[in-house]
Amino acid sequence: MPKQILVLGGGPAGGAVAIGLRRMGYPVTLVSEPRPFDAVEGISERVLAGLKGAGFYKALQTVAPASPRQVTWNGQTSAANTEHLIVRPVFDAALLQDLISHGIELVRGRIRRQLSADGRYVVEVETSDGTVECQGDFLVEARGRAAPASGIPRVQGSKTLSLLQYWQGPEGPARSAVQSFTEGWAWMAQRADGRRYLQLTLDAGSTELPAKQALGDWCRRHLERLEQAHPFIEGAEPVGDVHARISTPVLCERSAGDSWVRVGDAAMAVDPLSGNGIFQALSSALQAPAVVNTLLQSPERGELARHFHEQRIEGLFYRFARIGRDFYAQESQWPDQAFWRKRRSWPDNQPLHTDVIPQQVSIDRRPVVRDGIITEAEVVITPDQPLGIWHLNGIELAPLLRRVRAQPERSAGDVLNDALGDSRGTQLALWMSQQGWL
């Protein structure tokens, strides 16, 4: 009988690897508790791309088309993007709608308590019906920031508070906006019915705050000095109170056990400049399965599995910290503020992209997804790619890459020719070659 998988969280994360386990025949329950406050995100189209591949069929549904986005940064002004804004309680309720589409067993409640016995995962759920008893035999962990750390080290970034108030104005375009300041960064997002929503990301360790009661005003003093923030405020008014909440990066150092993993923001959770919340998510979630099966059905691979399933994440986790430093780094005008002296040379010097030449590149071992196992195969390593390539469109590279090292005197492009038996070696080699492999 397959093992009972028990998910905590309902989000992309824990739902893109309840979905992926569901296909693979295990019972998977999932125990959702409701987002405690109202929030629009804005994402890509690869992220839509990211979520129909997921299965999230009913979430795409509620995502609005694109609109246009501002960023001023470092005293310019860019119009060139745009981005499909998300009311995240609609989406999040799809979600899981597709969830039980599925054939996942939903539980709608908060967690009260959570305990291990006798090889078993028990949590008791605080649902509007009553208490009610869930258990797994594996426990995915993908409650977000909000999950037990369990002892567990992390990595942390400079600590970091953003604060969302809520605005209503009339009805009108759907749009967003990001600009830069003193103290920090602000995002603003209106959709059609003419709810707003604007934040500040600010430092949480040097910035002053009123208290709780004088926090709205003191918003809106923030937001009545940005340029972008005019179009959201004029002709409406704040709404509700201020929510805050702590967005510092932190990574887990352990993310995958014998019978546990973390996925998502409680595995990794990323600035939120990066404005890639949810395709972390999912990048951190998809390949999941394939390491909880290996745990499952192949404890003889565990090590393997935990390897692949950390290394992955840690990865993305520096990739996204990268990317934040590099966009800190470009904005210039207040050098000597604590928020972007902290965040500009965070978390390394390390470039996120190096110029590859043929001396770098090597061919080894490493943990891979073959057919819903982590197993070892031959693969081709890169400054870039520290974790290795493993194949491009179904297509093997480290024995293709070591044929055309072994016959220097002939052209990429012919030895490639002839190892797959047509014309596609031709298109190969002159990809490697743009890598830098050759």
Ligand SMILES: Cc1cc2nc3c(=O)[nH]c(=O)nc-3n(C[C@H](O)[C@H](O)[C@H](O)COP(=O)(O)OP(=O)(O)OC[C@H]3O[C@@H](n4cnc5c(N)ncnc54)[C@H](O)[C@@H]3O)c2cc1C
Contents of the next structure:
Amino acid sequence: MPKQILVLGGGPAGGAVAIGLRRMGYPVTLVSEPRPFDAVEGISERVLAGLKGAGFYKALQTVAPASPRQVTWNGQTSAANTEHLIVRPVFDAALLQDLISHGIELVRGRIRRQLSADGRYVVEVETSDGTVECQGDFLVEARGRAAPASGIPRVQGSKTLSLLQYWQGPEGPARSAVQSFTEGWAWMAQRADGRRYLQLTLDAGSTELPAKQALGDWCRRHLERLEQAHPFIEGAEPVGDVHARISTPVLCERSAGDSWVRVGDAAMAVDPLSGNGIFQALSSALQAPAVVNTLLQSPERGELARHFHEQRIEGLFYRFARIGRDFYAQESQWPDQAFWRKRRSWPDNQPLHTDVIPQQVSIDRRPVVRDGIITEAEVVITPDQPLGIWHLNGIELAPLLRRVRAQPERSAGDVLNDALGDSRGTQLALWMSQQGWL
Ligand SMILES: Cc1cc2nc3c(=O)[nH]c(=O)nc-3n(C[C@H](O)[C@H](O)[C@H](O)COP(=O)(O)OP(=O)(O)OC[C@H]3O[C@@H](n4cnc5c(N)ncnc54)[C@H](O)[C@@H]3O)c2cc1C
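Alt. form predicted together with this ligand, vs. the form predicted alone above:
Below is the entire complex, every chain and molecule, led by the chain shown above.
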């Protein structure tokens, strides 16, 4: 009898793990309630590919075509970018429809309490028909930033708050814009139907905010000072209350146990500046089914699987944190303002990329995913890729690098052509040189 999986939270991360495990043949129950607020977010082309790979076909149909994005940063404006806007309540509702199509049991409601009984996970869920209990042998925690994390040590960046105000104006082409200002940065988006989402991201520790009822005027005053905001607010009016979202970067230092994993924002949440939240949620979730499968089918490899999961979550977190740091450091107009001072040097001063030299390249065994199970394989490790590179277009790299190193008198292309039995070796030798391996 396959073990029952219980997934808490039906955003992109919980949904992707649920589909992945269902595809492996596990019975999956997913419990979720809609987010309590409206929001628009921007995603890139590569997220579309990730959503397709994960099986979110109905959710993909709700994504708007690419629209222009203007960025004003450090006093310079660029209009080279585009992004796809998604209306989260609509996108999230379609995502739940996808789950049903994949054969996942969906329970709509608010998780009130988590209990444990006889080694099983049990949660109490408040649904529109009353309170029900849902159970599973394995728990996937994917309730986003709202997921309880008591007892789990966490790494946190500077406390950050995003204030979101909705405006309504005439219909017009969809678009978005970003602009930095003294106390933070603004992201502004307009849907084709005239609804606008104006978001100010601020340092929660140093910004003095007014009382709740005065927040709307406070946001409006700040927006009026921003040149990029003008096209969004002219001829439009705010609608409803300001909504505050916590956007502090946070990493849970434990994200897997013998019978549970955390994925998506519940495992680590990044600064919204990178616009990569959904991408990282999917990245952490796409590898998780193999981790869960290993913990359930090959418990003797449990430590390897947990290590694999936690290392990847941590790697993603620091990569996005450093991308954010470097982008914040490009803004030099207000070096003494707390917002900018704190963010341009966090989480560390390690470069995002380092030039690799052959002496730094080694071969070692590391956990990898093979046929849905975490196992160990030889990989090539560099300062840029500490978790190692296993394959390139289906070709295992470590044995080939070893062959090249064993025959220093021959050209790498010749060695690799011989090893592969065709002329792909010449291309591969060039690639290895470009990576700094040779
Ligand atoms: C201000 C801000 C702006 C952002 N902008 C962008 C952007 O432009 N682009 C981008 O890619 N990312 C953006 N993000 C990040 C993005 O929202 C998240 O990274 C992403 O949604 C994480 O996916 P997830 O599945 O882990 O969690 P979520 O999408 O948060 O899903 C969690 C689900 O669990 C449900 N849930 C929570 N608690 C309970 C409970 N007790 N009972 C039942 N259900 C529950 C929630 O309602 C939700 O449906 C932004 C984040 C913030 C804070």
